[in-house]
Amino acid sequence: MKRIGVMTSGGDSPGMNAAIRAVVRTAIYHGLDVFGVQHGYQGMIDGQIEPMTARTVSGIIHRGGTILHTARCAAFMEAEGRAKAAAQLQHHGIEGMVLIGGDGTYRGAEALHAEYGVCCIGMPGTIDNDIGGTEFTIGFDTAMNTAMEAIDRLRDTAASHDRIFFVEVMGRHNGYIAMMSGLAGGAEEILVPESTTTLEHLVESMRTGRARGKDSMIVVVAEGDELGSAFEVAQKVAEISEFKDTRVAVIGHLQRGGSPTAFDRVLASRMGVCAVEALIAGETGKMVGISNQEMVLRPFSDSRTVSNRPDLRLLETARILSV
C-alpha cells in the first residue's frame, strides 16, 4: 500500500483534529502519501480530495471540530453515488481509507470495500460514547466534562437563589453523558433512557430532598429519556406538585465544541497510530477501540451489534450520594 486516505464523517467530536493529525504522521513516518478528503462522503464523490502533509496538521491537536469539515451524505446511499467516490479515489491512487465517524461512517465503509475493494479502517468519533466494540470514543471525556462545567456553574446559581434547576444534555438514545456528567456535578436525579424513572418517583425524590434541608437541586435529563425534554419534565413536575418555580438549561451543542481533554487527544493519537499501521499489515473491514487500556480492532459490524450501555448501578450510586 503506497497512498491511504482520512476523512472525517457524521457527528463532529473533540479530538477528531487530534487523530486526523495521527494519521497523516503516522503515514509519513512509515513512507506513505495520505491524502485528506474534504466533508464525508461528499466530498468523496465530489473530489475534494487534497494532499497532506506533517506541515498540514500542525497546530491542530487541541483544536476542536474537524480540519476536514464533514458533513451527512444521502448521495452515497445510493449505487451511482458510490461509484463516483470510488471513481475518486481511484483517480488519486488511494488504495486504503481512515474513516472516523460511528456507524453510519462504518456502514459506508462496508459498502465501499464489499462493492470496489477499498481497504477501510474505522475511528470510533462520537460524544455519546454509543459504538460497540470500544470502551471510549473520541469525544465523549470532553463532552462529558463540558457538561459537568455548566452543571458546576448552574448549581451556583440554583444555590443563591434556592432553586431548582433541570439540565438538558446530549444523548438521545444514550445516557453516557448525563450519567457520567450528572455523577461528576452532585446532580441530585439523573434521567436517562436506558432507565425507567417515573414522574412520581421523581417528584418523591425532590420531596425527600426537600425534606432533608436541601434549597436547591439539579436534575440531570438525558435528551432522549422517555419523560421527555427538560423542558418537558419541568412542565410536568409542575402540573402534579408543588415544585412550580424552576429553571430549564439546555446545555446543546456547546458539548460538541471546544478545546478536547488529554484523555480524548491521546485515545486519538493511539487509535490513529493503530489505524494507520492495521492498513499496512492488509486489515480492512474493522474499527480501532479500546478495550482495558489495549488498542483492539473489531468489526465494523461490533458497532451496532454489541452494546455499549453505561453502568446503571451508578444511578444508585448518585442518589446514595445526593442526600
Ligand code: F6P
Contents of the next structure:
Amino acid sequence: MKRIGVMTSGGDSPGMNAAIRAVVRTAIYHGLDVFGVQHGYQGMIDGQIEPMTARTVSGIIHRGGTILHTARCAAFMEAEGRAKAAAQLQHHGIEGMVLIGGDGTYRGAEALHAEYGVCCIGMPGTIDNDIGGTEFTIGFDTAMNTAMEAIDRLRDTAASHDRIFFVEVMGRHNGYIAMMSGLAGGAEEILVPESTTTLEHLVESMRTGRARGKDSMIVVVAEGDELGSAFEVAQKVAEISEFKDTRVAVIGHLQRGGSPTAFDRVLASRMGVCAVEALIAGETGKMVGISNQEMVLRPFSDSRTVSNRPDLRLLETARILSV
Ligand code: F6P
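Switch from the form predicted on its own, shown above, to the form predicted together with 6-O-phosphono-beta-D-fructofuranose (F6P) and output its structure.
Now the complete complex, all chains and molecules, led by this one.
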C-alpha cells in the first residue's frame, strides 16, 4: 500500500481532529502518501480529495469539529454514487481508506470494499458511544463532561430558586450520555431508553425527594427516552401532579463541540496509529476498538450486532445517592 485516504462522516464529535492528525502522521511516518477526503462520502463522490502533510494537521489536536468537514450522504446509498466515489479514489491512486464515523459510515465502507476492493478500516467517532465492538467512541468522554458541566450550572440556578429542572441530553437511541452525566451531576432521576420509567414512578420519586427536604431537583432525560423529550416529560408531569412550575433545558449541539478531553485525544491518537498500521498489515473490513485498555480490531458487523449499552446498575447507584 502506497497511498491512503482519511475521511470523517456522520455527526462530528470532539476528538475527530486528533484522529485525523494521528492517521496523517502515522501514514507519513511509515512512508505512505495520505489524502484527505472532505465532506464525507459526498466529497468522495464529488472528488473533494486533497493531499495532506504533517503540517496540514499541525495545531488541531485540541480543536473540536473536523477540519475535513463531515456530512450524512444519501447518494452513497445508491450504486451510482458508490461507482462515482470509487472512480474518484482510483483517479487519485488511493488504495486504502480510514473512515472515522459511526454505523452508517461502516455500512458505506463495507459496500466500497465488497464492490470495488478498496481496503477500509473504521474508527468509531460519535458522541453517542453506541457502537458495538468498542468500549468507548471518540467524542463520548468530552460530550459527557460537557453535559455534566451544564447540569452543574443548572443546579446552581435550580437550588437558588428551589426549582425542578428537566435537562435533555443527546445520545440518539442510547442512554450513555444521560446515565453518566446524570450520575456525575448528582441527578435525582435519570431517564434512559434502555430502561422503562413510568410517569407515575417519576412523580412518586419527585414527591419522595420533596418529602426528604429537596427543594430543587434535576431530572436528566435522554433524547431517545420512551416518555418523550424533556419538554414532553415536563408537560406530562405537570398534567398529573402538583409539579407544574418546572423548567426545561435542552443542551443540544453544545455537546458536539468544544475542545476534546485528554481521554478523547489519547483514544483518537492510539486508534489512528492502529488504523493505519492495520491497513499496512493488509487488514480490511474492520474497525478499531478499545477493550480493556487495549487496541483491538473488530469486523464492521460487530458495530451493529454487539451490544453497547450503559450498565443499568448505575441507575440504582444514582437512586441510592440521591436519597
Ligand atoms: O449521533 C450524534 C448525534 O448528536 C445524536 O446524539 C443526535 O441524535 C444526532 O446526532 C443529531 O443529529 P443532527 O446533528 O443531524 O441534528
